[in-house]
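To begin, one chain is listed below as structure tokens, in the form predicted alone.
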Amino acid sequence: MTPPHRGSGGAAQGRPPPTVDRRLLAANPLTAASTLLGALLVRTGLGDQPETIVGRIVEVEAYGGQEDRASHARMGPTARNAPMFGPPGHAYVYLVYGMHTCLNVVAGPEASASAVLIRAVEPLEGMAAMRHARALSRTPGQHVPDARVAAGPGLVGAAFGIGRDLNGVDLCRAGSTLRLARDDIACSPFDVLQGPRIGIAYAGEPAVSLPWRLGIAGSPSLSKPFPRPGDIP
């Protein structure tokens, strides 16, 4: 599986890259996850930081609607998961362990409650602003390599300064301070890794074994290694 590899492209040339087409996110969650893999995550207006933060999405997890026992939607609509039941392309931001925020992209047709968790982002621009944002979080990471600054779902939230105030924001709107973008300039092929989602043992089968975690092979920013061929029965 070799979709296009997206670099910093238009952002690096001083003009905003085009946003991801919302219609592509209205597909089933695994197809939406494939669309997001290699896309750009763009952050502006982060406190007093003048820099625009740009990173390439290198790892994602797909989650179905209420039928997916690993999904936050499994118990139906609540105050917490309300954005999941809205239109695709919006953010679902939630808190884990009372301290880390995680970013999900609502996917599928409206009210289907599918979503894609952004597990890892490879930094492209705005490293100083990313490190500043992490220093303000509970995961400062002063000594981690640049490539590892957003190498995990909680670290994405920290490095991009994503708080609950961004819950429900339209990620496909050009003017949003947090948005998803394409890169139609810097493209090269990449191989896709695929494996089970992480940390969902409570969901049981078949949810545990679904190969709904995707990553870009060779990226130094993956949150965790993917299983090797033959590791999964």
Contents of the next structure:
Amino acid sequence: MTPPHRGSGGAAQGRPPPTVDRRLLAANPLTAASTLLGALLVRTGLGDQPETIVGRIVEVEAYGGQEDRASHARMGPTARNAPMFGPPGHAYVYLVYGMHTCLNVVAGPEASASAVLIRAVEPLEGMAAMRHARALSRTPGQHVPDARVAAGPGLVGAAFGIGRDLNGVDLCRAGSTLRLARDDIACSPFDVLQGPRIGIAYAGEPAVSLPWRLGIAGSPSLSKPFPRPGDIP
DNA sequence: CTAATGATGTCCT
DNA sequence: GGACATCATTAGA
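With the form predicted alone in hand, show me what the form predicted together with the DNA looks like.
Every component of the complex follows; first up is the chain already shown.
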């Protein structure tokens, strides 16, 4: 019954946690996604709020390059997806539905144009700053519980104050205002949920059926439940 | 509880 | 002009 998240000590306090090794992200996107699951997302340098925001990545989706009909890279390089064709470990930030920003971590070898979408984060530190950032981005959620403040791709963007200005930022560099960190101390082992990606019905088969959405079992911060093995056809 | 809907801006045809 | 890797709110069973 012990939750797999938030282990013993508050490891996120004190010295800044170590960055994520860029080479671990240079593998195929599904492997990179698996690496990012359980890692920390760290936000600093919010103008008005001195607080640092730290959360644990609990849900991700892998996207391939041109061969993946669900990927933004499917049309080849464009102005929007340019960061996907760059080196791994950098941010690809884009606007969906005219109002929400989503964060991707570029993956794979350079120019492979694959990426990992950060779909949900479990808050660890900086609750007040997260809610403040959400209010600024007109995503009120005044009554949502702490665990659900970043429980969706658009909500991750809102709660971490991620705007297009962060497009292309190096998430593996310690000095970046948005960065990834390892969580070797506080992160207990967890079970990985797997399912089809969300919101890509337009892509058709085989893309719609690939189980490239990964989540941490038991986390209260998943964007939505994963289909169970014996679920509706 | 599920389903429908409006908000909103940018990219690509 | 159409479609979109979404969210909050409202309407309905």
